[in-house]
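Here you get one chain, nothing else, as structure tokens; it is the form predicted on its own.
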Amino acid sequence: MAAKGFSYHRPTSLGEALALLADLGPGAVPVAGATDVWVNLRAGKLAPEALVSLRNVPELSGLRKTEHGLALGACVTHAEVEDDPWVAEHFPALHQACSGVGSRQVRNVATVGGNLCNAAPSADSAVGLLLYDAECRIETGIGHRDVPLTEFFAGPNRTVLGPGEVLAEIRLPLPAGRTFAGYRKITRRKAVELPMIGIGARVTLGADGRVAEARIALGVAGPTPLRVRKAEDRLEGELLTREAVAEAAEIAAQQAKVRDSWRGEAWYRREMIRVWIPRILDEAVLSRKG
């Protein structure tokens, strides 16, 4: 099937899909949801030759809850997270940020693994994995690799995916008791908006009241979305006191790589980064303890 200069292929299987995308060559590219893809091809920049819809792949499909975690098909939508419960009580920071990506219409069809594999700094989903320590299975066509989160992406729109290979799951520990976190999205509107910044933080609590393990996470903060380790680093093995942690907000401020837009200026960013790392925790240990 052939439109605007390129042909549509609609695989049944993953292996089908693979199997298609080595034929077809480099210019064959994946699509799930298509949210992005179609606003590149109608701006002009994306001229693919050919586009592989991965919808109909059943592998690619499914949240599960495993006994390690949680296991998200590339083609879970953001709204199938969003009306999880389960998620929402063992993973809030993933279910807030997946609740904030655009519409509810773009949620219904815009996917999790479509959204890594976008690669934009600005991915709320992004943040909400890399709190959790996500890692990446890979498809190759003659067997799989497993990436964390924190390597699979390569530059602004680039990930380390390699001609005819596909993200197919994105797998989460399940996190130890008294874990805390949230995600907030910053934005000049209050709907259907990219975020001016995107705040994530986590804090496990050891049984005497330590931070056993910390996660800062921001988007909008550097060319991908990151961790801010040092940051991290101040919260670990401390008690969660005002002090420790406005200190950490303060080191992530500083290390993040954020830069003057039309969206906000690089300041600002800074300044919500400062305010909103306390507060997310506040909020998290809040709701947690009611």
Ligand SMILES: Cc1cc2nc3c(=O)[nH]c(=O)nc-3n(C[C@H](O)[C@H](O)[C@H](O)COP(=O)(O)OP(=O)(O)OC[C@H]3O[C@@H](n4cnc5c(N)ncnc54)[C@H](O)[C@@H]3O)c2cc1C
Second form
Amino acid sequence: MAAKGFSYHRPTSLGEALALLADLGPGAVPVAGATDVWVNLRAGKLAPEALVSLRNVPELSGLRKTEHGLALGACVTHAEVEDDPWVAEHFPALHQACSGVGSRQVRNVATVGGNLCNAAPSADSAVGLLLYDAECRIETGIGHRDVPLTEFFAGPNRTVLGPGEVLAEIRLPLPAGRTFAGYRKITRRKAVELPMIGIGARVTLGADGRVAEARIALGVAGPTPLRVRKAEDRLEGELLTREAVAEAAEIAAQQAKVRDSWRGEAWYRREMIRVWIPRILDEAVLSRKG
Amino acid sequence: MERITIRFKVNGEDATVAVEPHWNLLRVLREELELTGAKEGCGAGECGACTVLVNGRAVNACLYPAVEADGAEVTTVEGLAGPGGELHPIQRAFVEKGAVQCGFCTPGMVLSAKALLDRMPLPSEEEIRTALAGNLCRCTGYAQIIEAVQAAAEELSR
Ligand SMILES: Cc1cc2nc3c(=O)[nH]c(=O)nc-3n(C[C@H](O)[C@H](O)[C@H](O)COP(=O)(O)OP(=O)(O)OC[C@H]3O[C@@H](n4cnc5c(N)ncnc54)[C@H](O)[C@@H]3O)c2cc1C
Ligand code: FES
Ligand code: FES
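Compare with the form predicted on its own: the form predicted in complex with the named molecule:
Okay, now the whole complex, with that chain kicking things off.
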């Protein structure tokens, strides 16, 4: 059973949710799928005065696909992403990241927005979203602001969201050009485990056949999910050769702030980055040819 | 805290329960409605013993705020058998394939399997394993469970 002593509110519009959060004050915590919130309540790590549920807010639901890209309502669940063939085709790394979160039971309720707002260094979907230059639409109660995902995280389990603010939508532009991308989480068992290291890579080729955009993103390699710009720089403007990819992987491995923990040792995490960035891109190239 | 009255359907029947905000759906099912098929194992989303269907989707009832069941259709293992008590084909396959030993995981396994077969009538072995990955079994070694789901899938698709 969770900690006692909070009230539970179920607004049915975004305006109502924001008004409730404002009225109830800083003791009010938004809740979406509750897979982090309920676990934290039970563990005594969270003792809110009120929970404001975002589950029934229609403005926060739904996947919208356009010719420019994808807009994910913050309350889109991981299972909705998993079950969407269009997302699998156009944003394969995001699809892989979301499909590997927890179990089907977790994915059926856990939201993508919740994964970002919980801001765990290990957040799988966050790494997938970083690869695609996601932008976050934040509703403040008096208006909104758009923040690139690279600036959304403020530290372990901390974001730039102020009290009463709600993440409303996550927008991803469609990569412009031939794109190869993938995400791999390294775990000790095959399912229902947080990554020991989360590894994502994307390259988008320009008309000249060179790498126009490179994205390397990691989970559990620092205080927040992060991009490794130095590794990306090694690839951009270059031909996509094995040497270039191996060097970028080496840079990412060296830049990663990995640690020893009971889940895995630092040297191994680094080694996995070295091994998997090239493999992810190889697999992506092969699957596109298929 | 003041109780909140929720109205929902359990196994096709209307239920009205006054719940505390911190209750989970598992507590409502087991203690208020005396549907003890769903079990509490870990209480934290890891084991799947508490799996039930909410609007056809498998969820961990231990992490499902009871308040959120308002207006939903919930299915527990008690709702699977036919009116005369005859077992659901998935249940029958579990019995026939030896997929039940102590039985603690079984209600959750059966419901995860049902949610899978409802959306994917003939899943591959890989798809079955993925769908059941959130259900732990300490007894069977899983092989018989996978076989049971395959057998049920074939029977249901016939
Ligand atoms: C068994 C289990 C396995 C798991 N496995 C994984 C895994 O493999 N990989 C992984 O990355 N995570 C995993 N998780 C963690 C969790 O499921 C994810 O972080 C999930 O995406 C959280 O989403 P939620 O909707 O449940 O968030 P909630 O628990 O509802 O909320 C999480 C946090 O975000 C805030 N919040 C939620 N939505 C908003 C919003 N729109 N605006 C503002 N604030 C908001 C809440 O206040 C809270 O602080 C697992 C959890 C469990 C219980
Ligand atoms: S009791 Fe709910 S997942 Fe273990
Ligand atoms: S039969 Fe005993 S836990 Fe599965």
